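Take a look at this one chain, the form predicted alone, written out in structure tokens.
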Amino acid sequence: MHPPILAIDTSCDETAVAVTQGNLILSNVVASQVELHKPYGGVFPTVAKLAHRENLPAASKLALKRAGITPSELAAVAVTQGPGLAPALEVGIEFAKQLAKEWDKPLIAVNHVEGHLLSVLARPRPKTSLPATPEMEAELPFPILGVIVSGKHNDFVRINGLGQYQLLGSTIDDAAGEALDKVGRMLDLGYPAGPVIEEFAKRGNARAIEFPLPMTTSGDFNVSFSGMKTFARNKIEALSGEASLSSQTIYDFCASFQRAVIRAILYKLNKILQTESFGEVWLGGGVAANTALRSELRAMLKPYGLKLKVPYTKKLCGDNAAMIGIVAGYKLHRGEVANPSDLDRRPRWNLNELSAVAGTE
């Protein structure tokens, strides 16, 4: 049986603390900051930093209580080192260092994107007293294609083994989730707008507006949503004129823009699958909760005979600490612990740099 780990994630605007045991989630506490950032129409770093500092003590106590675990039973403390907002990461790292010192536990530094990649391996706490068997690395069908779609990341990753990643392509500007939020703000849908666009898209005609498909001649597996966003702004201005948009026009616009974002992702994914073979496809990140994206992905993968694996609950798609704990479990097994004195935030920590367990930005 794997020993429990307390994990912390403060990469952006969610204060998250979880207790995991192997691949099992014993507790997963997320203190949302959405209401705090709504007036700004996006995440305000200073506000996020102060909220993390205020929320972490209570969130960690609640995570331990829900898990039924005492600090003495923990094997380690894990924390997101990056990528993310530098001020937010700083708070989580300092708090994790304090706990590790107070409880005399090793400290494990985790890459936030790796957390999204391995979120599909998480399992719920069994209802019976019998422990579930964590998924072993030897049972996984490597190489695996990881697809991360979130507010800040759009990555295609070749997973050769746990901790062994090759970034095949990523966004060169906005990520899909960021583009959805920004276009949502153009339509006055509030913040965060991504979930609203998904809901409105169900009532609209996805072919009402034809958006350009970007990066089709780039010769690589990168994606871009900046041009699509500009097209959306110009189209909204043209449709608006001097009158406000009708409800149906907004529904059609949401459906069309969501379809365009998904098409851009699937286009590059299809290009990758035409050049390489994989045993499975894993989907993670906040936008991975989007039902339309999941449906389109499954349909696209069917001719390749590939299975799409997603987190067992949509709560694991957004930022959370449970996925950080899952990664930490494998890192602890490999003996990859950090030196607290060397552990510093890494706001732009690329997956290709994971050979460095800890370091400075």
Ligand code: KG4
Second form
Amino acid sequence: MHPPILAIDTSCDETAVAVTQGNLILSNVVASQVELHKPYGGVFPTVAKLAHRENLPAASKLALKRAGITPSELAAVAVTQGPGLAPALEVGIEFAKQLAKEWDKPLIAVNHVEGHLLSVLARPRPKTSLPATPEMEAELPFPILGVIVSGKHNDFVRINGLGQYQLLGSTIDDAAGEALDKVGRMLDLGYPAGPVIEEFAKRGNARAIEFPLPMTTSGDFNVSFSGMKTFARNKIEALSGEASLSSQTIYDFCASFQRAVIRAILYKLNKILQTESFGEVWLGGGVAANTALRSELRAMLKPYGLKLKVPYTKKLCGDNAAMIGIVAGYKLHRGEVANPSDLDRRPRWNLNELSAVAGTE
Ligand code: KG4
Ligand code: ZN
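Could the form predicted in complex with the named molecule be shown next, to go alongside the form predicted alone?
Shown next: the complete complex, the earlier chain at its head.
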């Protein structure tokens, strides 16, 4: 039996609280701040901090209510320790510490990227009340290739076991979602631009503009999007001249840029697969909601005989606390409980450093 965990994530612009039991999601509350940050064209840290502080009490009450769980039934309180925006992380950690103290529960500190990695394991709550049994490690085909593409992260990870990760490659500048958002801003598509670019791309010609393929000679598994972004800015300037861009030109631009971003990711994934063998590939993060990325990645994996796993609902691609609760379930099982008195935010917390966690006993 795996008792329920209340999990909190305030790493960026979503105030997220969930109740999970093993891999089952009993409730998953996400109070989005997208509207608040729209005027800034990105996430404004002070605004995020204040909004988290305001939203957390109601979001946790709602998460418990939807789960039908009382605090006394919880096994632990879990919280994202990092990576993320320092002021935003701080609010979630303070709140989690308070709850753990008030309810007299252990506190579990979770890495946000590990949350995205394990989001494919999430299962919806069954209609009949079955006890939650997480898949055992032995049943998972390790090593697994984890691919995280979001607004902040762009990581290729070898998952040797749950809690055992090795970063194979990352971005040397922007994450894919960040690049989509920045180019979307150049085109006045609003924030976040990723979903808009996906929609517009469906109406455009992906071969209209040939973007350069980056990092082909770097000899590593890292990606970079800054060259593509500069290319995009110059191209938009050249195309617009005196007049504004036509709708069709914008659609073609979106289709071509989306193709370029996907190609850059797949190019490096292909290199990784030519070097190492994996049992499965897991995709997570906000950009994992992109249908073109999913289908092109599936097609690329076919010759390798590899299956692609994605979260069961697109809501789990973006930031949420259910994924934090799932990681916390495994950590609790392994006895990895944090010491509240020295648990502090870790705004930059690389998956390779998971074993040396400050504030974990
Ligand atoms: O995982 P997430 O919610 O936050 C981070 O941890 O960064 O990811 C947000 C990112 C944004 O950059 C957004 O533009 C992108 O995910 N995104 C998409 C799609 N939906 C969200 N990008 C491409 N296609 C989508 N359908
Ligand atoms: Zn995230």
